[in-house]
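The form predicted alone is given below as one chain in structure tokens.
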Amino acid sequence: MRSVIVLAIVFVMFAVVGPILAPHDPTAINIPQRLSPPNSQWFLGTDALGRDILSRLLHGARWSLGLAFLISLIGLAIGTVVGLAAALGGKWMDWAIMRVTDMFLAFPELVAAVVIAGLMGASTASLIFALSIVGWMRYARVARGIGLSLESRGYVIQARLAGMSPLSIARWHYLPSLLPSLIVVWTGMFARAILGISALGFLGFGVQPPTPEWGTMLLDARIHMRSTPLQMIWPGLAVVACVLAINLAGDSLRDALAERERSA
């Protein structure tokens, strides 16, 4: 749970904190320093516009991180909702819901959003679309399971009996049982939306230039990946860190739920 903790408190730093501290402007264009190495000046050198690298990791980390964290909620709220109305709805609305999910699952998340986004066409708002409404199928299926668990509980059988509408049932007696669960399992959709944000942006449906973003970097950084490969190495050491540490922290923080079920 600290590691949770320290990780949430250096990404809040590193995406609010992070563009006050770029010592150049990011979207600066300066030819005579183009695809300049690492120096006193410019510590991660330049790319092929010169523009200051490092200062465009920085101010992009508040659109991959902040529109993955974004992605991520929007996910975990439609998944939640569609998958408490498929245990709370009775039996031919849970097999109705569990069979369109299933679909979602059928196709390659990553080829579904390229052809949502390609469809709506290169922009911020298609970037969101796209990977949120492929992003939801898992906390459904979680939020499902664990709800079909809870109907033979004798707190929830009181509350039927109660008069409660599911409604109320869902919201004072699942979410809780819920919660921990999912929020395990954001943490993976949570880093699986910073690689999705990334893939869009190197294809070219991601954030729009001159707005820095790491797969956008990636992008442009890819016709010099020979003669300046350090145009592509800082912005992919960026994703593969952040990508490690959130599924790092998910696993301290699914051992620690799984110690304190078990001490319970």
Second form
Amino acid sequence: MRSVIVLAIVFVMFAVVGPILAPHDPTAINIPQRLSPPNSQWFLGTDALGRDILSRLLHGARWSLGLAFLISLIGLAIGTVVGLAAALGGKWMDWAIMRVTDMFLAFPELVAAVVIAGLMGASTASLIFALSIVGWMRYARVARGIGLSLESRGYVIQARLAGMSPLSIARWHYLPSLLPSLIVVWTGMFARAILGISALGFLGFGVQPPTPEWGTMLLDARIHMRSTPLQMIWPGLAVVACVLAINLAGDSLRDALAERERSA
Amino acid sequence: MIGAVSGLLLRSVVVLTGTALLTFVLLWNAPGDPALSIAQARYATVVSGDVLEQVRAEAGLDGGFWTAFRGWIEPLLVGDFGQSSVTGRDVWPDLLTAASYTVPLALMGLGIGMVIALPLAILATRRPGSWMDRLAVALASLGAAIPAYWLGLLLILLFAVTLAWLPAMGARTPAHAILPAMTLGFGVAAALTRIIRSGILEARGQSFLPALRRRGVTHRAIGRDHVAPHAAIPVITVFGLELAFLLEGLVMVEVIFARPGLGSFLVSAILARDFPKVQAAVLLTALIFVTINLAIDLIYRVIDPRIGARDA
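So the form predicted alone is up there; where is the form predicted together with its partner chain?
So here's everything in the complex, that chain up top.
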């Protein structure tokens, strides 16, 4: 558990200080040095335009992890509000909101994101919009489920009888009980967002060149698979390492939460 | 039961209608002039105002949102998906051709996933906490973290470029399907292993099992008649979510391996701004997805009657 959290923190640190560590300018083009294998000057080699891959990876961490963080937080905010509205809004409100949620769920998230980002035109803004709009439903379901189970708790009934508005009940009685479960969902969605960003980048619908982003780097590297296969390995490894660390951290958080509930 | 089924059906219809509407709103509000992109895709030259106006009228884009929506949805209700706005060909036959590449690939991916996951999960749960169990969990976690497109590229690198055993690009021979199916299958296997493993472990914890054992029911019979059906329930539940994962993987895998399936159909339609094709692909995906989830909901109620009673 602790080691995994340390690992996750290391990745966050990379995203924060990575660009400072980068030995070269990630967008500096150096055609004579293109497709260089790893050596003492270019630790991980260079890409087709002679840009330093290590520097691009380190700068890319900020884009991949930072955007994923932002997107998963937007999803968390939308999903929590929607789920609480369903739980507190009465029977009809609940039915309507959950059917809308089903509608969004009626579509594989990434496919929907591809359609949205593709139609809006490739840019970072449409990437954020596309992945946020398809990423709130799990939070909403969890928030609604727990919300409904809280409805008959003594303290909630008392709060209602005491005349507390639904809004303050949601804020003071529901939100604290929801947070642990939502954070577990959030770790999963954070990892999915990293995968989604790089997938869209790989399809050419995401962050646009020359900005270094792991998926776009893979797309560039793919053409040169025969001559410099290593170029393709690095961005993929970075994605896998981050997603794995975050998923494992999420797993241990979930286990810890289940443990706490069992002992409570 | 009939009430529950019609409730589920109604829910599916509402969801599908909503999806159609949402897609249309999205297309309608996409930046850029759709008539202009159609004209450019068709004529690939500088487009004059006259051409633009006629294209707009022909594509039904000149009458406002609801006219356009009705012009699309009414033929659709009788099974007419319309024509590609770029090539003018009927969308439906092309969609069928694309599906004929995608469906077998999806089934193969599922099959490979099952073949890997089931033995692995059973071996892993033989002694929970053993090295075998840890290995299975580690493999499953790793598999869940590897994006399909990267795995696909690695397999191409290994089997097509370095070893030159298998073809990578296109879909001419059955051998072309091996690498894409493996890519999909590994992803599916990772997720399934995890689910089946926890399903079996949970089923083992059921309180009636010690009673059965004391009555002298053999280990094998308990596994077959009591643990397996219990373990199947979470597997079926997650199957719906798995399906989403599979469809996402399919899009990426088809693009990487240049297979002319539904995923490539969708991506190329988006790039060409061929709205009738995009709508058809989106709606077909939603239809498949909703139908399978509906089927899962029904199977559920048959396997475990408690479920219908609980959330009715």
